[in-house]
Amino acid sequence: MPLAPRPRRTAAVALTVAAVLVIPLALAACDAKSYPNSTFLPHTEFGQAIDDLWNLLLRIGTAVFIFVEGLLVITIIKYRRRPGAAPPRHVHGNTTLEILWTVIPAVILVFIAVPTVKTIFKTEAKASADALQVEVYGHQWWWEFRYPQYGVTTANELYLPIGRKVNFALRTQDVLHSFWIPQLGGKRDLISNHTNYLWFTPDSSMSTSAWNGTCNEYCGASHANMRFRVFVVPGADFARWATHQAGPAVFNATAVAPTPPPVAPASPAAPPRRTAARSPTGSDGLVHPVAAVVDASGQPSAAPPTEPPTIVQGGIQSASDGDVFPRDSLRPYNIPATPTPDGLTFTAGLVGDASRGQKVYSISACIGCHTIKGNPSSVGITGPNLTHIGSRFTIAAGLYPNDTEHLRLWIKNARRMKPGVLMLTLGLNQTDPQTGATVTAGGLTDQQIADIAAYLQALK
């Protein structure tokens, strides 16, 4: 025997089903705040357009929506079958009707083309000439940064001026890419063969703030690895960075232990600052800069440092050191978490010595990838540039921090750190993932590694 239907019972459970499953979706999605790659807090004024527009056409498509189901709803109940009613009227168009729901699309489409449209054109606009330009060149799997108007190269990691227009120049050196850093705004991919280009502005009510960036186009094994970081500072802290990154690192051949890296809270002081001045060539045929103390006005000060700089662990510098972003800025969701991989290890206790990992980074197949400006040897292009590594906060395209640990076993076997990438194996006796080889003759020691993690380290 059929049941007979219950459609107010049925009504009932699905508005039940929908009230537990959709309202607290809905709630949680309201709280942008929580969610440090949200695209609903723009900071930018290209943010702000994507935004304005998302909002407008959700207004609109929300009241297109509760209009025709409200006709529906109407519809369903006033002409439902009932129990005895005669059959209905068969009727064949309806001239009005059908010119109404021509008419209306028509007009709602209006509302939304021309707002859209606006956008795009201003959105694909050039960038006004006084613009900071960087060139964006996306590799499998980091991403390389270019400021052709201070001579600066760096990777991974893109310093922005607060207030100043952002012109980008969006490049692959391989695979299609794209560029995205959620909360300042835009997503554009990187085409072979092609430049594209992306501009905004950092909002001038931003105080100094680190922000994280991916790639969103599928660009092989590691492509949820390929991430970076921008750091938005105030400008004369950026002009203080970009001369310090032209110049050549700054090395000093001091011990490293392996030892956590200390978290001080933040001085409100503001501390002497470090910047790079060259000084002559040294014995071994290599640029050797040292130190130079200027005060918190950026105006050098009448006495040389008494002390070496010391060496930092964990890639988590203060302002002072090489003018790299304060880490009292950094936000949890800025430092990587990325577990090592399993029987992965390190000689316990090896403490690097950094001139000694200078001369043997210097003769080792490193520096057939990578170019670091002071070092001759070192003039690589196919990785990124390890001018000022040392000031860096994390490696591997912001996969792990950028400490001894890590960098350690980075060295060691990149290719078991992070799937398919292009650097070699190099610890002796390591299992090449990729190629199944072990690497014998050639390979590095322990203690070689930890010499040149230690010099790299020193690279301010």
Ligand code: HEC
Given for the second form:
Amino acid sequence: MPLAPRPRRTAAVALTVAAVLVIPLALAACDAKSYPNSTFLPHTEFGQAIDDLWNLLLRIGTAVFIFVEGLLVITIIKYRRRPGAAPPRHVHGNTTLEILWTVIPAVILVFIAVPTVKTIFKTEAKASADALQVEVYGHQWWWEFRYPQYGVTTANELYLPIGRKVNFALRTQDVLHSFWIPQLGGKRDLISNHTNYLWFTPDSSMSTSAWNGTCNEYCGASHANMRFRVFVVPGADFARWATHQAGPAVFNATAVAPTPPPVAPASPAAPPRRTAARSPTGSDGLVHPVAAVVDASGQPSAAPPTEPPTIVQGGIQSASDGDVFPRDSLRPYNIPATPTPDGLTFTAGLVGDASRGQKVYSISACIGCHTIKGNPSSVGITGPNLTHIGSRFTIAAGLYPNDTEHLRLWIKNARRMKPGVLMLTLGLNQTDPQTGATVTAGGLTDQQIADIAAYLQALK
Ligand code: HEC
Ligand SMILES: [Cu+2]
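Got the form predicted on its own; could you also share the form predicted in complex with ligand HEC?
Let us now look at the entire complex, which starts with that chain.
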């Protein structure tokens, strides 16, 4: 029976609408620049190799698609049922055709297999010995980065020099994770009891830029909150960063002579909450925010502020502070916008004191899980290394900006800030969402937390 005219018309309309909707969408997706997580704009030879392979496969696939669909359309039109036509002749087998449709796909598969295997060999090859070595350790739910050539251990923020090959040794401390920075390279899994390697060279098309990285292997409650940032900087800046990060804490470290406080330009009025004051452009040509309230000696500066301490995100101060990525170069997608949990509050108006904070920190549970080089009591390894926590832009594996507000709430009740974390709930009268228990004796008061936060912020 021929199709009734109505369904046929409906089908035609549906097809047209689909085409009208899908084509602009598909074209919009081609604008890789606006999509930081697009892999179609590779910035490394690793990414380029995979992109080239993808383009080739897409071309072959498109040609096959057009050929097959073309034949289909021609057949449908040419051999359509016509009024009064005799039933078509039945055909049983055609050896020539059968050989052809076996051989042609086989040939196509060869054209696909050869470049694929070549790319696999290329991307799996050993990195050259002069590469920058970075050891990546996946933890539930954060990233540890070690630079054995520089003696640096840090977390969740990766610095890479432009134009130098970097070789990642990927390992996990617990379950499987996967390492991926879409426009640079990956994904490659972090597998228990096994080291995987991945290398690439951030190319000079980037200049100074920041990328988002993620975990891509489901690893438990906060898998989606296991993020990191990658800062790609010129070699000299990288060296400066690495030298600084390798050193002990810059605040009251016991092993070194105290560094003189950086001279902050006098600011007439305390800058508003959550706004970093800015010094004039530094000698390196970058604009640097400046700590205006707690100076490096931990003493509140001249005029005791009535407001909470100024937040210094990322703590870029001076060249010697080692924080080398200019805040102005961050893109909106680098800045976390995670909402804080409802009902988690902090006493307004408290001013933190870094010296007091150091004392409380050094006798709190923190030291069992965190290392601060230069603070002999703080040698734990369960959590991220906090030696230079003040120099990071984010906390909690890229989930929150590293500012006073978030730091305080994090210390108060980390498990409400990020589901499932190993860090204990430490704020007085806080309820631990995992155990349901309320913290009483030994819990930290808001003032103690404000002091600890000030201490951590002084650790540039
Ligand atoms: C039981 C171990 C444990 C204790 C105790 C602990 N932490 Fe943590 N801490 C962690 C872990 C694990 C993380 C990483 C959580 C994540 O991002 O998933 C963390 C993360 C952090 C971060 C964010 C670091 C970053 O780079 O993202 C800060 C800051 C921090 N802790 C401060 C403290 C302070 C201050 C104390 C004490 C008041 C403390 N911690 C006590 C385990 C602990
Ligand atoms: Cu994960």
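Positions refer to the first chain, counted from 1. Owing to the predicted nature of the structure, the values given are computational and were not obtained by experimental measurement. Each form is matched to the other, and the largest set of C-alpha atoms that superpose within 1.5 Å is called the rigid core.
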Problem set entry | Exceeds or equals 2 Å, Cα of His194 between the two forms, core fit | no
Exercise. Taking the rigid core as the frame, does Lys126 move its C-alpha by 2 Å or more between the two forms?
Worked result: no
